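Shown here is one chain on its own, the form predicted alone, set out as structure tokens.
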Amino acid sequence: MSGEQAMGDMRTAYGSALVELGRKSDSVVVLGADTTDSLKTAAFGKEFPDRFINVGIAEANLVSVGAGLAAYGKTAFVSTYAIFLPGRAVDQIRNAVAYPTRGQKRGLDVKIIVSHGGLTVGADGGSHQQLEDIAIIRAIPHMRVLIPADSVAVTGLTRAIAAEYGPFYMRMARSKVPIVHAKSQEFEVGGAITMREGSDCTIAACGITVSMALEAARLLAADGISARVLDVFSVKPLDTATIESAARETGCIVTCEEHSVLGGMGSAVAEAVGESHPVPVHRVGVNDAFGESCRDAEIPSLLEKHGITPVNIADTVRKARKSAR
């Protein structure tokens, strides 16, 4: 790959998008749990102090207060680290946010936005490397689940969920990540984006693995293998039409994600393909294990240990193609 790829910070993009939304609507409120500087939501608090609440290290209270504000007509953005939401507040997310139904409105207008998802957390280690959140949240009725690939996607999806009523869960990475989308790219809840056309296999990726999938496709192209790459940023609802077309047209699918292979995006894709057009689906992710502590400089080695690399994605494509014959 020629040239140096631009990098972007998801949390900074999120903080800027919140300020933009706050200027447009007085109904937007932002809540944090003693991680407001890290999540970059403090910028909203500086401009709109009367619509900003830091509840302290009390994640269940964070969700409950957000639900209470939403019950009285506010659009509540609640944010902290992924290990704490849903980790410490599944009950409140399920029963206070997703469960309430009023007429045609399912759930409350609470947007749960988290950072520090997956393995790329750093030295905090396995206790703070959230690898199960997508499996947990997508099983809760009325919840919608988004995993942006870069800072452009964070901006677009923050705007999109603010404009759409109801509960959402969006998971961001801690580290800066390659920018893979043009600033003009549009994002629609329930959609997927074809990043690269291909006919021999499909790589369905989300989050930080989208850039890895694109690199894997380039490695495969050097061997004469044409790989389609999808950014499956909307895990729930899933773009089943795009997934089914990929299965029919390419014959096999490899999924990759910074999450457990159990119950994550790969599972959602496999479920959809199994019901519509069964083809081999091979999943790249963490295989039923916890993470472990590593320095920031060692994060690539940790990802490699779990097979979350362009080289392993490419190798998995080769295996998937063989099983499809």
Second form
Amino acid sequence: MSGEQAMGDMRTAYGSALVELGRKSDSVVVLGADTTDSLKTAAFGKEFPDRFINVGIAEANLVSVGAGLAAYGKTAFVSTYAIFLPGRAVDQIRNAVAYPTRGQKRGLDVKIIVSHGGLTVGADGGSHQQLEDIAIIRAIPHMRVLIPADSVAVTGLTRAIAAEYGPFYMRMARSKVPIVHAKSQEFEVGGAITMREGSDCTIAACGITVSMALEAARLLAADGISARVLDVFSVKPLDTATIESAARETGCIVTCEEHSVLGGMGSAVAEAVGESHPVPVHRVGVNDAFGESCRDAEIPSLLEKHGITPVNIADTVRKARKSAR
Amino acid sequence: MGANYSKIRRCVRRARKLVIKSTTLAGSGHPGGSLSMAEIVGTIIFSHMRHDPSRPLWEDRDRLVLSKGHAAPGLYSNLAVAGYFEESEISTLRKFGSRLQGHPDWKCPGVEFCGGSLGIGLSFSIGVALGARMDSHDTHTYTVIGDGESDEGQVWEAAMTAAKYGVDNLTVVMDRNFIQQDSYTEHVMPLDGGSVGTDVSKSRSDKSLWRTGDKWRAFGWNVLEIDGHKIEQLSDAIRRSKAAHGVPTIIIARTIKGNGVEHMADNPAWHGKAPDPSIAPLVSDELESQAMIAPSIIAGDMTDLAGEIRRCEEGGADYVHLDVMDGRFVPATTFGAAKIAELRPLTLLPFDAHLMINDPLDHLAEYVDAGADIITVHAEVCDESSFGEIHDSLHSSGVGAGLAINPATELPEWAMRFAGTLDQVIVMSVEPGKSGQKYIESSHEKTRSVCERLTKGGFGGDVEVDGGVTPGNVGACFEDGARIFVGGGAIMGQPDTRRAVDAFAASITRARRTRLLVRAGRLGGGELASKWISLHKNEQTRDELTKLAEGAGVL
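Beyond the form predicted alone, can we have the form predicted together with its partner chain?
To see the whole picture, the full complex is given below, headed by that same chain.
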């Protein structure tokens, strides 16, 4: 990661976007579970105390109260740490949020926005490092899954999902992350953004790995390999057209994510490629394992242990290219 | 003001029959918990909820959330009776392509919550109620939770949340039937707080063991504890819950799982099992055989009517029968509307006011205002036009309407015009106005013919027999088709009211069992009768049924 790059805090962007949404519409309500300071939703609560509910450490209740508010007609933003949502409330997300359907309204208007996804949680350790959420939520009908790469994406996607009816899951990272998107970047649910053009391979990334993918592409460029980089922030719905083009035009794909390689964004991409234009798809991610504690300064070491680094992404590209021949 | 409990009971009875029909046709489902909550859901839908079945998504509707979603047939059946969809649709329950999913689903009009996974509905309801409060919208949410469901920790997360936010536009009713899937709640996970090894055989009957209300009180709730099969108690508790401000209310409604069907009642086997198709007609018949006992307080101490009301309550009466005599229609004079108004605050028991008075139309309003719940006037002093006015006026006041006939009077032809909506017909089996008379034997035949005519005319109410009814003849009166029995000297004239009421009830039970055995014999011979008998879990009951079947020549 480049030290000179501007960094941005996803949670702050989320909190500000909520306040902005709250000013625009009375129907926006925000729910928290004793993590509202951390998630930066407390700012919304300060400005709109009547539309802000803190249920305490009770995630099943959190999601279900949000479902009730949405059934009444509100747009409910429900937030806590990724390890607890979906962890403590898969059933409530499935049956109370995603299942209820009336006509074209599939699922309830509940936005589940979490922070502290993946290994970069650091010191709290493996019990708190959520590595399966994309897989879990992706399998639930009506649920859409978004993994923003930076604070700009958080702002854009929070606005986008508020404007679109229905249930969403959006995962943010705990730490500040490099800003990879221009302020003017627009985000559309179901879209993917080509971060860098390339013709020899495609690196599909999401969340904090987008900046790593860009770094990997620079490393590869030094070797004369032209890597295309996609920000696949919309894991579900997936931009299958962009991915199919990438497969067709670059011949192989490497995915990278701060998530298990089982069922995550890499799986989604592999499924799409397998059904449209089969080419080698290699996945970088946590290989069926749990994380562990580390101090903030040691997070790069933890990521490295699981191969989530620009160097390993670049190496994987070389392997993928070989298997493509 | 009174309430038309008779109509609610009728709707609930109809709904219960649909529970049996739907689960039988589906071959699966949960009849036990559907039957235990029948009055709870019925009282909410038919008496308290602001709703319009023709506009299920009407913005100003109150919401009914069934959190114990496995009791879906109990919800669907009441929604069908209320008119959300045709009753015939109930036969699609749990079948492919049906709107009536195994657990409540938005596919079905009137369903507010997709339930089934337990423990979620209360949280969901709090969300709905908070949403309404944010919008200063006066919609009310009614939520039915189960006692077994309360094993779920989320119920208690929700309990804390509702107390924190003082959610008072929400009424929660717990269907406390003491049974969950595996067994009795106090065995599986004691809600009243016992531990392994505690003797739980008395958990239902011994009030001193009940701790569930304490739990909710400790969570900061307003707690009301009632008999969940008594519509008047449910109604009163719902009213009180809506009057409580700044605090959430839970009504702990003690019920009997499988209530209304003797072999299903309080029997864990019927939590999640459908009735056998060969048995279903008997069950349906049994549901039409629910009887009520209405002691007449003038047969007691006229100088202490308040004391007589207490005796009715202690005795386990279903109605308080009030004989109003004006000294003109009958020679005697008893009391009038003023006395009824004075007695009204003493009890929640429905007041069954039998007006033996001239010009009833002129006095009707007094009795409505006094708080009578069902008002019966005499055919001898009405004609089609005046009774029509009485009937309509009572119904528009939300009070039940009845018509009485003296021993010498035949049910007039014009009465049949009201058969479909009339709540009650009283067949006098003694001359009105004099106490201590014997039951006129020819009343049996008369009751039978009245019942037959009314049934043909689409009557859904109850026939009440009044006069000289005793434990000795009440069984025969039941067999005639009457379902409400006024007890004069045979109840209020006895020193032990409870014993007298129990003696009535025992005779009625015998008559009902015999009737069902004979019907079983007719439908499927001794084999079906034996099969039906074998379903009863209590050995003593099975022995009694076998004796009755032998006596009736069925076995």
